[in-house]
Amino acid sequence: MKIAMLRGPRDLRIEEQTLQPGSPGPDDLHIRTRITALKIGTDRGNYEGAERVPGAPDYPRWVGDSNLGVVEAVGRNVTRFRPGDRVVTREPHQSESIVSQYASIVRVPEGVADEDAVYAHLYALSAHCYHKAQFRPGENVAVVGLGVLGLGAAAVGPLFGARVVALANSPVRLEMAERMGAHAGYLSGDPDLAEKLAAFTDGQGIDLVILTANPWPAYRTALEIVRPNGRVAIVGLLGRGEAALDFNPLSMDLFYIKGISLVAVSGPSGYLYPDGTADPLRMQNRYAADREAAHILSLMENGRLEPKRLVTHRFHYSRIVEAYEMAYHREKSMLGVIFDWRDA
């Protein structure tokens, strides 16, 4: 089995490992990978050696968590999946894997393209930004940061009833955001940004900002543009790899006086949807990750979501270092990146 392992900052290698002997076990699936997707922001931070996220493994460590493959075999206790099923998992960039049936795993419906389905879990996180912030249909939503996650938020928002405006530091990203479904897009440094947002919202202001970017200037933009008593849903890893702050992130004028809510997009979606069952094979929360990924796949199935439209680069897995180096150097033309593992 081949797997991409990070031995240290910018030291990524394709290595050979052996699958566990006697696998799959009674509760396991043996999955052979077709493609994996690169999460540019998060994966780039890992690659360049930005400070660790709590709970992340130390070096050497695997990379990636968007994996689409085909079930080769199942253990005797597995009933939800069978050989031949296409599935999306949170497994790393690797050619095959042994996955417990209790892990994060979702079957791909017939008719959904591989390059759409591989983004199911990432788009589920985009959707979770809305759920966690208790979005209501008809609200004005600004997405700050247009990597794959932000573009996902721009794509799912209109399906949920949002009026979405995208903000970025690159015209290329704005063009893609509008292609994915955003109603409008502006450069975050536009000197007329406030006036344009006021016109977009008919003077009502931005009700919810979804912040997917890590840099502190993006956070500041989010606080500046949200209306008084609005919400900012933060899914970016604020300050990761950034220099020390030159402003107060909870300044009185941007936080207290405006009366805004800062929402961490992590964990369950809150009191509206409590855990409902102790059955380990059933998803606990109404908007648990796998349940939301299944919903995202259903939207792909009926043609309402096409993440593959954001794919700009396709690589054989042997070129994975080349792709990560492009991300490291902030290649603006790079959005969706797919690695093909089918001859590994």
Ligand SMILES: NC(=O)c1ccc[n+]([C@@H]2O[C@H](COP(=O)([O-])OP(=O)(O)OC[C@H]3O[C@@H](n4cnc5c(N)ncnc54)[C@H](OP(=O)(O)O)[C@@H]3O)[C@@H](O)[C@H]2O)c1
Second form
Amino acid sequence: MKIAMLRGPRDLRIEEQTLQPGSPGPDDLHIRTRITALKIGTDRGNYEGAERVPGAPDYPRWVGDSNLGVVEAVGRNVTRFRPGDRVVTREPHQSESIVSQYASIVRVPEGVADEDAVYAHLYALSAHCYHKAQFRPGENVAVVGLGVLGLGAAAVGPLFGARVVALANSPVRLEMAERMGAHAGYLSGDPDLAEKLAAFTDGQGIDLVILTANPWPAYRTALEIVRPNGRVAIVGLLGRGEAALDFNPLSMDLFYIKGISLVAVSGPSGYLYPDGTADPLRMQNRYAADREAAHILSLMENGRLEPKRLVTHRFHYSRIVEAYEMAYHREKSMLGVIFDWRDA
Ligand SMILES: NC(=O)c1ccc[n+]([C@@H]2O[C@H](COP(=O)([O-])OP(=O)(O)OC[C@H]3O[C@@H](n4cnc5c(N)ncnc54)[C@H](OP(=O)(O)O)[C@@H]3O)[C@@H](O)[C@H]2O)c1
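The form predicted together with the ligand is what I want next, because the block you gave corresponds to the form predicted on its own; please supply it.
After this comes the whole thing, all chains and molecules, with the earlier chain placed first.
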């Protein structure tokens, strides 16, 4: 099988590897990839050689974690999936996989397009920003940073009952946010931002900020615009690959005096829901990652959520380096990038 391997900063290669012999084992699925999606934020950092994310592998390492394929065969203990099922996994950019049934796997409902479904896990993370921050319907939400995760948050928010304003550092991304359902969009550097947000929220302020950008100026914007006692859900990896910060990130005026909460968007959804860690299939938690992904797929099923609207580039896997180089150069017109793993 073919796999994209990052041998070092900006050294990405398609390599040939053999699948485990004798596979699939009793608890395994053999999945043949159709398409994978580029997860720009984290993978660009890996590609550039930015600070390693704790727990992530060092070079040489796989890349990507949004993989849509078809089940070819299942082991004798696997009952949840059958050959022929379309599934989304967190497998890397590779042409085939042997995946344990206990790994993250979600079946794609009939009628959902491949190019929507492949975003299930990324959009589940966008949804997790709301769940982890205890979002309540009717709240005013600002999404800062409009990559795939931010645009996902802008898209799912209105479906959850949020009034969403999107904040970007590029007008191209504001147009995309509007296309995905945001109620308003502004540049984060807009000198009249405070007045515009006050008008947008009818003076109530932003209850929840979802911060998806790594740079410190974006963090500062988030703390400035959230209302007193509001929450900032942080899914971005703050400071990763960025210049050192030039201000106190917990200064009294921004944190203590405002009485805000900073919420890390990782781990289970919070005290309202059991974490379900004892369950090998990790499905007991009401908002377990795969349950969130299944919910996201159900929204796609009835046409309310359509990530493929933002697919800007499609590449055969053999051109994967081109895509990573575009991400490296931060091409704003590039957002949804799909790699096709089928060889004609
Ligand atoms: N917590 C988790 O489990 C988890 C999982 C996956 C990903 N992540 C992280 O989540 C973040 C978002 O992922 P992504 O793929 O959507 O990343 P992305 O494509 O880098 O999106 C972030 C966007 O924010 C923009 N931005 C930077 N500074 C800004 C500012 N001051 N105001 C407004 N926008 C600004 C960036 O523009 P520029 O390109 O010009 O900087 C970029 O377009 C990344 O940090 C990623 O590593 C976290």
